[in-house]
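Next comes just one chain, in structure tokens: the form predicted alone.
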Amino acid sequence: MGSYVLSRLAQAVVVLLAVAFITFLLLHLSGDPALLLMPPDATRAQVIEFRTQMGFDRPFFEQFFQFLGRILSGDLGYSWRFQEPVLPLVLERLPATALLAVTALIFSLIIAIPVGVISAVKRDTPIDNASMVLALLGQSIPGFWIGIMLIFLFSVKLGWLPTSGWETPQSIILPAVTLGLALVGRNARLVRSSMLEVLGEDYVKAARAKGLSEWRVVNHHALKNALLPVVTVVGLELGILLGGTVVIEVVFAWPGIGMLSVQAVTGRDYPIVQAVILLSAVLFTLTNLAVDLLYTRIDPRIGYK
């Protein structure tokens, strides 16, 4: 076990610094950073002695090592578009991020766990047609439509929950909704398929041909067993959640680090984009690292050399 950590977690570091590299990459591939940076009046001047101040006239690899160095210190650069330090911006923004994402994932969840479940039970009737139709549609419909349409149902028409912003403990319903609908689909259907591979077991038909209630045959030896691909892909869809959801953020004016980068990409405040994205990426590794760990806990067969 403590092998297989410290393996998952090189690896881990392997991949933040590649994303770091391709971060900073990026910003000199869409042309000069002075020039990207700079106010379109400024004059050449003062470009020039821009490219300077930053050390953007040094050679490429010794700026990357420069700014690798910086994010281990903890500095991940100044906001021109705020006029303060990314990081605590970033992390101002990160709570209201994860607060939706848990919310949604959670709603998801809920939903998406029953109808898997009852549908596998039932497969190959009109319940289970119905279900999967609706889960369907559900992954199908993009996200922002489905926003605005219960912006317009429940806020415009019926007046009963905010339209945007964070003010309220009403105003994370909405957008908690939106985001959780289309996670439900896939969740649905990930559930259907791993219950219809578990109820086809030998150790599920002894159960049965014991004499145990189908309800017991499902939620004891069942249910447990086909948790694991959920579980998997519910660890892979909270990273990305809590790398921003950026449309919905957008849609309900969420104060999270979606909309925050958002802001950053129209006011060119490149910083703020790449501590997103080097942020996303830590939460993303992070989440994939604990799911793994987590393995062992739902499925005691399973083990790590």
Contents of the next structure:
Amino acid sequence: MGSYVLSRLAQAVVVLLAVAFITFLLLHLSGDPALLLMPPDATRAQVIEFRTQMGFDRPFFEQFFQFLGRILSGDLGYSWRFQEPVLPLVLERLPATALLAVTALIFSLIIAIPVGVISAVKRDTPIDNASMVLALLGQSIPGFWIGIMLIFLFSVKLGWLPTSGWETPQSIILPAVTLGLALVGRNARLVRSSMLEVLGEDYVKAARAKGLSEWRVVNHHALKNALLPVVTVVGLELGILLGGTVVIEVVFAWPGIGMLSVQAVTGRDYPIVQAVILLSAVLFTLTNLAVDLLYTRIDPRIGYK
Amino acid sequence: MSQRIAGPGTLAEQTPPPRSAGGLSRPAEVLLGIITSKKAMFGILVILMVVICAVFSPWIAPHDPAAQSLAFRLAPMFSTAPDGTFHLLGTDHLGRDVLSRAIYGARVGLIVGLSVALIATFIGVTIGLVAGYFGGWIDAVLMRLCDVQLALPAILLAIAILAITGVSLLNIVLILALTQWVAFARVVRSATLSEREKEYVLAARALGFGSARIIYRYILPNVFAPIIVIATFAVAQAIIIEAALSFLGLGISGATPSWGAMLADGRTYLAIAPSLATIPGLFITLSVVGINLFGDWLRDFLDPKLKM
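The block above covers the form predicted alone; next, return the form predicted together with its partner chain.
Zooming out: every chain and molecule, the one shown earlier first.
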């Protein structure tokens, strides 16, 4: 068990080091990181001074280790557009993204769990087929298009909800529903397949043989175990959402890290982009690690495999 | 799927393709499967429509997609311009015919979707085969590479790289392929892990065949079924991401219209001309639904055990 935890921790460290390297490499794609990091109106002398100051004239790997040292001490660079260090700027926007991600995930599970369970219980009936086609639709429709259509219907036509921003509590409804709908399909299919597997297990047959009602068999015996694999996927989804709500944030002008990074790309404010990519990867890796470790608590057999 | 036991030119290669219990050859079985499944038929029909739109757009599109008519901007559906030209789906903010642009838009979607799936398949399958066959530290390194790729936010990374390197069709395809290969690598690795222990691989090793030959001649054909299924979903996924990039202003610009860019333009006129955002979205959705339905059917058909 202990060695499993240690090996997972070591893997996470390796992944994070590689992510840091790729993030570092990103600035070198243009050939001259100094040019990329300076404002477009910077003079040649300023660029040369900045290049020396940041060590961009040093050997490549020496630069990488300097970069690594800086990020480990919490220095993710300086935004020339906002005229402040990048880390507090990104952390300030992170709660908005996290709130959106968690709300969307909860919304998706509220729909996906009953749909998945009903589909599995009513396997190969028209209800199952219809649910699975709807699930496939949910996975196929681009989120940004659903978002625009929801804005048109609920904001432009009916005037019930705000079109963008996050000034009122209702502001989160449309972006969270948009983001959640894309997850409903995948989660419903996962719950269904996991439920089908569990419904064939001996303990479920035994529960039925004892004469328990179908509702009790499904809810008390099958569902609890069927949801175990869902925990892993939901954890992964949360990790992905923390760095992957970019397009939805732009559609709804949601002030999270996705919106911040698109603005930064447009304004050539690359230290912000670099920081968001790094932070998203760290959050994903840590969430993944936490889910894996949590899973060993839920199902101790995992740690010994 | 049947296992190939011998190499090229040997007895196994000279035997005719396997037949099902009903006596049908494999291609006939696939065709019959498609015809008898509503899901597969719908998927194939949609895919055919998209391919026809993409290949024959100059002949199908009623107007030049780039021709502007500022005097006839934001015309609704079923409208006729003062010069007598008919616009079935109306015109956009520059007076361009929406239907013609949507038909031409299939080109970018299809080119990007197919190219990304092809490159991602090549990268992912190679990594999966090598990791699964050799195992040990090679496997560990390659699987960490997968973890790194999964940890990086795909769209954000694509936006950043495109902004730095510049937007071009080639850059978009390469960047999207780099974000799509992991699914192939993981599935192929796990399939290879089980294949490498089978007797035909042990026999090939005993005959002194090299690793590359065993991997590509013997193992690859036996792990091919899931690859086709994932490739189908990868095409759909690439179409959506390309549209998202165009929507964010980082898609292919110029004369070739793209569905994502049409959607982004249409969003500005949502209150006065909602069809401008609705129509390209419908084209994207229909294409992706068609491809996903076909992929879904293909998965069930090739391996009923995978049916979810």
